[in-house]
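Starting off, we have a lone chain in the form predicted alone, written out as structure tokens.
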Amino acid sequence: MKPLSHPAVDDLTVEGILHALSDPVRAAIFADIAQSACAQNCSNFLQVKERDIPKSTLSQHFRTLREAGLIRGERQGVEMQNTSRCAEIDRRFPGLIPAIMKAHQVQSGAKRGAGGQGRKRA
């Protein structure tokens, strides 16, 4: 098997992080991993935001998150265990990840509160 590559913290960029999180499925995956106290298996995310995600698509999402430096993946047998690199990123870009996580929570709460109707006009 090909070894997984993880960028060095000094090679991470704000643009790369924001690009990786620009997809709503990747943002949801990262939020779950970042909030978890333990490693998350890829198969935990076969359904995200009430949508089934094909394994091939899920692999691409995890690769994008890993290459942006947001997660660290470790093979354990046939499973891939993923952890966040929030602490490392926070040392490089203080406050970035907490700000992104807060914005994600606000956005997720607003979408649930709208009942799928989108924005209400004043």
The other form holds:
Number of protein chains: 2
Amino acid sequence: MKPLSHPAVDDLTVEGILHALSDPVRAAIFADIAQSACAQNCSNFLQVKERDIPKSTLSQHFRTLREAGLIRGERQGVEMQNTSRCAEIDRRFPGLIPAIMKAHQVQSGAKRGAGGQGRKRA
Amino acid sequence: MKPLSHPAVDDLTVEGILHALSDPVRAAIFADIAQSACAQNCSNFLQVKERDIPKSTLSQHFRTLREAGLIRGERQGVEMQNTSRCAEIDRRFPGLIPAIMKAHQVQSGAKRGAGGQGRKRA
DNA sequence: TCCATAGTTCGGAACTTTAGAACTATTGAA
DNA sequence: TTCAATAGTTCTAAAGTTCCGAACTATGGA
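Shown: the form predicted alone; wanted: the form predicted together with a further copy of the same chain:
Below, the chain from earlier opens the complete complex, with every other chain and molecule after it.
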């Protein structure tokens, strides 16, 4: 099989990272991978944020995240295990990923009203 | 004349901000506006980073930055004065803009050799 | 071997971006 | 007031990107 190339940390670009995280589906996927202790496979995300994402689209999103250097994907048997590259990125662009993740949290927190855990209404 | 609408700070989205800054031309324009004490007009950017940008394209880039809430544009006579909305944004998404600007500096600093001080000359 | 599962690639439709041409708004001079 | 110049916007078509169903590839198990 093809061994799934990942860019070196010195080749990462801010544009690539921002572009990858400027899509809400990718941002949600990345947040989930970054926050979970163990690796995540793609199929765990077929319903991201109450939407059904076709798997060809998901595959493209994972590719975008990989090519931006945000995640590392490794095949384990029939599935792909994805882990975040936060620590590496943070060495090159200190504080960038945490600031973006925190902003996404502020935004989703603000949307569902302080205190309550209401459903998002588009 | 049309008074050029700007989104309220509470309506800004992280996606919009990241998308706006994921284009190198817009990132350069925004960095220049954010770093300069006085307002900047569009024509100052007809050559951004050694490239000649057609003015219709520039106008679209300014519109994207305005609609993402990153800059405020106000007509002063025949030209448009642009100022950054960093302070406002920082109240809603603390640290986001500084982290992105710093990452852009790391990237351009790394590109031109470790000694430099990040800002492109010329 | 064949089948099921997980993910990728292909290709066309839908959407976005780019940039030249035409346009609008403002200023200043005649 | 009219004309010309300057600054920026809007129009529109071509180029580029993204989305998603269908077909495909890779792995593991019966």
